[in-house]
Each structure stands twice: as structure tokens, then as C-alpha cells.
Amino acid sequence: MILYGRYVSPFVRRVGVWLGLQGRDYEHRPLLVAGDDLETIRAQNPVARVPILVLDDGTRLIETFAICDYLDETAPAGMRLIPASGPARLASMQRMAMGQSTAEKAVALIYENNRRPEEFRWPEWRDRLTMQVRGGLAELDRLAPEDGWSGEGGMDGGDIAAAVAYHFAEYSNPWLLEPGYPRLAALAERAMGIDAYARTKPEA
């Protein structure tokens, strides 16, 4: 399998962690959705977005939720990262959705606050994005276990999404963490103790 995209993307990173936790072999191609890499990525996904996971038979999968769903459906025995059914599945999926939404708003904030020329920035929109990111982080903090992991056998998909969202905020705009999210921060720190997670840490 081949995974396209840099781990600085919280969405690519989630897939990379998923692959690692399931012990899958894959090649990582850390391409950017800008500059010289754009056409290479567009050849794999017409809307030029990452992550893209190319399977051994050439099938191309796009979008984090769809890729992770496939990985869980085809996971080796005992290696699912989302419960198969019931309340535990719903809870895990909702934590994943909160992590996804938080990361999406943090990415939008990068474009508004970090990349858009200063004279064209929209303060009200930046404030709204900031509110949304911090709201998501606060909810992830509330949902985070006091110790260990949410999954019965260890880190689950919701834990991955929560830790990745926290670390992306820390990496991109660390001031977002100023209110403090102690349980989420502790979860993210525990995640860094797992090789499959730590090796996807974005380069500075």
C-alpha cells in the first residue's frame, strides 16, 4: 500500500497511525498539495486532496473516514480500532467526528490567520474559527479518559482523532491551547509513548 500526504496534515497522520497500529506494511510518500507535487496528487485524486491510500491492487481510497473504515473492515483479527457495533461503536465514532471537526477548523484557521495576506484577513471569521477549535478541544478534553485509553484493548479510533487534533493545534497555533485541556493533553502525551503514533510526528 502507498499513503500519499505529509503527516503535518492531521488527516494523513490519522491514517498513518491507523496503519501502524494495525501492523500494516505501507510506503509513505510525503507529498504536498501545492507546488510541484500538486499534479502527482491530482493524478491520484481529481480534487487534489490527501490522504490517498493506494491498495496493492491499485485501488485508490480517499478521505480519512472512508480509508479508516476500509482498514477496520479488513483488519487482522483483534486489530479493529472501532468497535463493530453497539454503544461503544457510537461513542468511538462520535469522538472521531469531534476530532475530525476540530482539526478541520484548525486547518481553516491556518489559512485565515497564517497564510492569508494580513490586509485581507477577516477578524470576525478568525474569532469564529478560534471559538470552534477551542470548543472542540474542550469537548475532547471532557471525553478523554482520565487514564489509559477509551478502547477496551488500547487506543481506539476516537483516541487517535483526539490526540492528533490536539497535536495539530499545538503544532500550528499553540496559543489555541492556552485555556488548558489537561485530560486531552495527558492523552496526547500517552499517545507519543506508542511507536505507531510517535513515528508520525510532523517534522518541524
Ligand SMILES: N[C@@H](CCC(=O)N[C@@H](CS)C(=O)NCC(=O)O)C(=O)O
Second form
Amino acid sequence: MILYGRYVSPFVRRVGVWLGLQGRDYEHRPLLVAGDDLETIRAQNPVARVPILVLDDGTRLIETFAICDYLDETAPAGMRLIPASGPARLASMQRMAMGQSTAEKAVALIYENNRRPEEFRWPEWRDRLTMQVRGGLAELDRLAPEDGWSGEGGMDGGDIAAAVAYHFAEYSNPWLLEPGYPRLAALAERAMGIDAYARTKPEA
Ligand SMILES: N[C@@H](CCC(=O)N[C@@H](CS)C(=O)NCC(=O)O)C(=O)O
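Same protein, different state: after the form predicted alone, show the form predicted together with this ligand.
The next block holds the full complex; its first chain is the one shown before.
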């Protein structure tokens, strides 16, 4: 399998951690969605977004949720990261959704603050995005396990999405963490103690 995209993307990082925790064999191609890399990315995904996971038979998968769903469906025995059914599955999926939503808003904030030409920036929109990211982080904090992980055997998909959202906020706009999210911060720190997670740390 080939994973396209840089781990600075919270979506690519989630897939990278998933692959690592499941012990999958894959090649990582850390291409940008801009500049010289753009045409290579477009050839794999016409919408020009990452992550893209290319399977060994050439099938191309896009969208983090759909990629993780495929990986879980085809997981080696005992390596599923989402419970198969019932309330535990719902809780895990909803924590993933909260992590995903939070990360999406944090990415939008980067576009608003760093990419948009200054004369076109819209302070009310930036304030709204900030409120949304902080709302998501507060909810992830509330839902974080006090100790250990939510999965039976370790990190589950919800833990991954929560830790990645926290680290992305820290990396992109550290002031977003000022209200303090102690349980989420502790979860993210525990995650860094796991090799499959730590080795997806974005390059400086
Ligand atoms: N919903 C998508 C979001 C993917 C996404 O927005 N990726 C960003 C990288 S952080 C990207 O490729 N942005 C380029 C663009 O949208 O033009 C997913 O979860 O896979």
C-alpha cells in the first residue's frame, strides 16, 4: 500500500497511525497538495486532497473515514480499532467524528489566518472557527479516558482522532490550547509513548 500526504495533515496522520497500529506494510509518500506535487496528487485523486491510500491492486481510496473503515474491515485478527457493533462502536465512531470535525475547523483556521491575503481576512469568521475548534477540544477532553485507552487492547480509533486533533491544534495554533484541556493533553502525551503514533510526528 502507498499512503500519500504529509503527516502535518491531521487526516493523513490518522491514517498513518492506523496503518502503524495494525502493523501494516506501506510506503509513505509525503507529497504536498501544492506546487510540483499537485499534479501527482491529482492523478491519484481528482479532487486533489490527501490522504490517499493506494492498495496493492491499484485501487485508490480517499477520505479518512472511508480509508479507516476499509482498514478495519480487512484488519489482521485482533487488530480492529473500531468495535464491531453496539454502543461501544457508536461511542468510538462519535469520538472519531468529533476529532475529525475539530481538525477540519483547525485546518480552516490556518487558511483564514495564514493563507488568505490580509485584505480579505474576515475577523468574525476567524472568531467563529476559534469557537468551533475550542468547542471540539473541550468535548474531546470530556470524552477522553482518565487513564489508558478506550480500546480493549489499546488505542482505538477515537483515541487516535482525539490525540491527532490535539496535536494539530498545538502544532498549528498553540494559543488554541490556552483554556487547558488536561485529560485530552494527557491522552495526547500517552499517545506519544506509542511508537506507531510517535513516528507520525510532523517534521518541523
Ligand atoms: N474530509 C477529508 C479532508 C481532507 C483534507 O482536507 N485534506 C487537506 C490536507 S490537511 C487537503 O488535502 N487540502 C487541500 C485542499 O483541500 O485543497 C478527509 O478526511 O480525508
